[in-house]
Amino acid sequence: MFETIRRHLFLYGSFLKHNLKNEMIYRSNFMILVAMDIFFMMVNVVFFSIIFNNVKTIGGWNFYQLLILMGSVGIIRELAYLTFRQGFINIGDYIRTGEFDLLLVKPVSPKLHLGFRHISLTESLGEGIMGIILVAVGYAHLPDKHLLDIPLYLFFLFNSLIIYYSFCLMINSSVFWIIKSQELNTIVYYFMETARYPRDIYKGIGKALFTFIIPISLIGTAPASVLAGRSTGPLLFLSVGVALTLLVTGSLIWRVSIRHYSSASS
């Protein structure tokens, strides 16, 4: 087990160095994309600051609590691009060109190889940096702080990353049938954009839908609620349960999809 983990970490490190060198070849492009991410995050902050000039809370969340929520989503998006996201975006091209055949004969899981091969710092790096800043600013302005806030927050960030990964895995598994995945990744993009809003704004059927079917209400809200002092036992247990359920479901759907794949040579 430890040997497998060591091998995967070595593989990840190798791809990370290689991809970083490729991205830094065009340094101006790298810096522009980072600056654009930061700019659009600031646009979101300004947007919500205008709203909070007219209301005190949104779904019970004040401005600084919402900064933590927005920042958490930005961090999760950056973590996704540092692991699996870009690979899932490219999976349609791999299947269409037959290059996916090569992944199946490698001595590592195709999911891991696909994700690690396309690690990207350019995509969402600025958003990740701004996310950390927003979380720090929001948390600094809250009156009540506890010793376990930060480690518990980090745990639920990882838990939300699993939810995001599992959702992407399920959505992108259908590319084995429809091949082109641009529309699928548009769905995933808006999935994360909507995660910037607190779960408390949803009611009734909508809340159930965005918890169990399209779990956008948990992605940012669960970790942010820990730092914002709004966490409850049921919410946190629900978040862990949804993450585990989606991970198992996504893995099963992926296996079925792999069996459906007939390769480019058949």
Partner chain sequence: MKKYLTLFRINWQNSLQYRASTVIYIFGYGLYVSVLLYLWLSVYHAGNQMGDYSVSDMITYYALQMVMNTLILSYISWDLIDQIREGFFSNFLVKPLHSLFYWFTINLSSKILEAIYISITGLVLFFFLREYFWFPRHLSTWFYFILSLFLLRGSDPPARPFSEMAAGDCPLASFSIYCFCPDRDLS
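Now that we've seen the form predicted alone, could you pull up the form predicted together with the partner chain?
No partner chains or extra molecules come along with it, only the chain itself.
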């Protein structure tokens, strides 16, 4: 167990180094991407401030609490790009060209290899930076702070990353049947856009759907609620539970899909 983790951290470091070198080649793109991300984040802040001109809270969250929520989603997105996200976006190409075969013969788990192969620092860096700023600003404006807030927040950021990863794993497993991955990942993108709305807006069947099947009501809300002083025991337990369940289900679905790939193709 410990040895496996050590090995994967080592591999991650090696892949990260290579990907950074790769990204350095296209430095000019980098500034544009960061600027665009920051612009889109600003648009969202403006969107919420317009709403808050008319209302005091959304689903019980005030403006500064929502800044934390919005920022957290930005941070999670950047973390996802630093680990697995870009690989899933490219999976369709791998399957169409047959290069997925080359992932299957390497002594590294294909799903980790795929993500590590396309680690990107810059793709979502603007959102990451803006995210940290928004969280800091929001947190600074809130009255009660606790010593445990920050470690707990970091833990739930990681927990949300696992939820996001498992969701990508489940959705992208279907690529082995439908070959194209662009539409799927556009949908994942749209869903992540909605992760910045508080979980409290959902009611009835929608609440169940956006918790267990498409877990976007937890990804942003769970970590943000810790800093925003809105966390409750049930919410935190639920989000750890969902993370574990989805990780197991996602890995199973992925395994079945790879089996399908290696028995159906020639």
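Residue numbers count along the first chain shown, from 1. Note that the rigid core is defined as the largest set of C-alphas that superpose within 1.5 Å between two forms. Predicted, not measured: the structure shown is a model, and the values here were computed from it.
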query = Quick one: once the rigid core is lined up, does residue 27 have its C-alpha move by 2 Å or more between these two forms?
reply = yes
inquiry  = Aligning on the core only, does the CA of residue 11 end up 2 angstroms or more away between these two forms?
reply    = yes
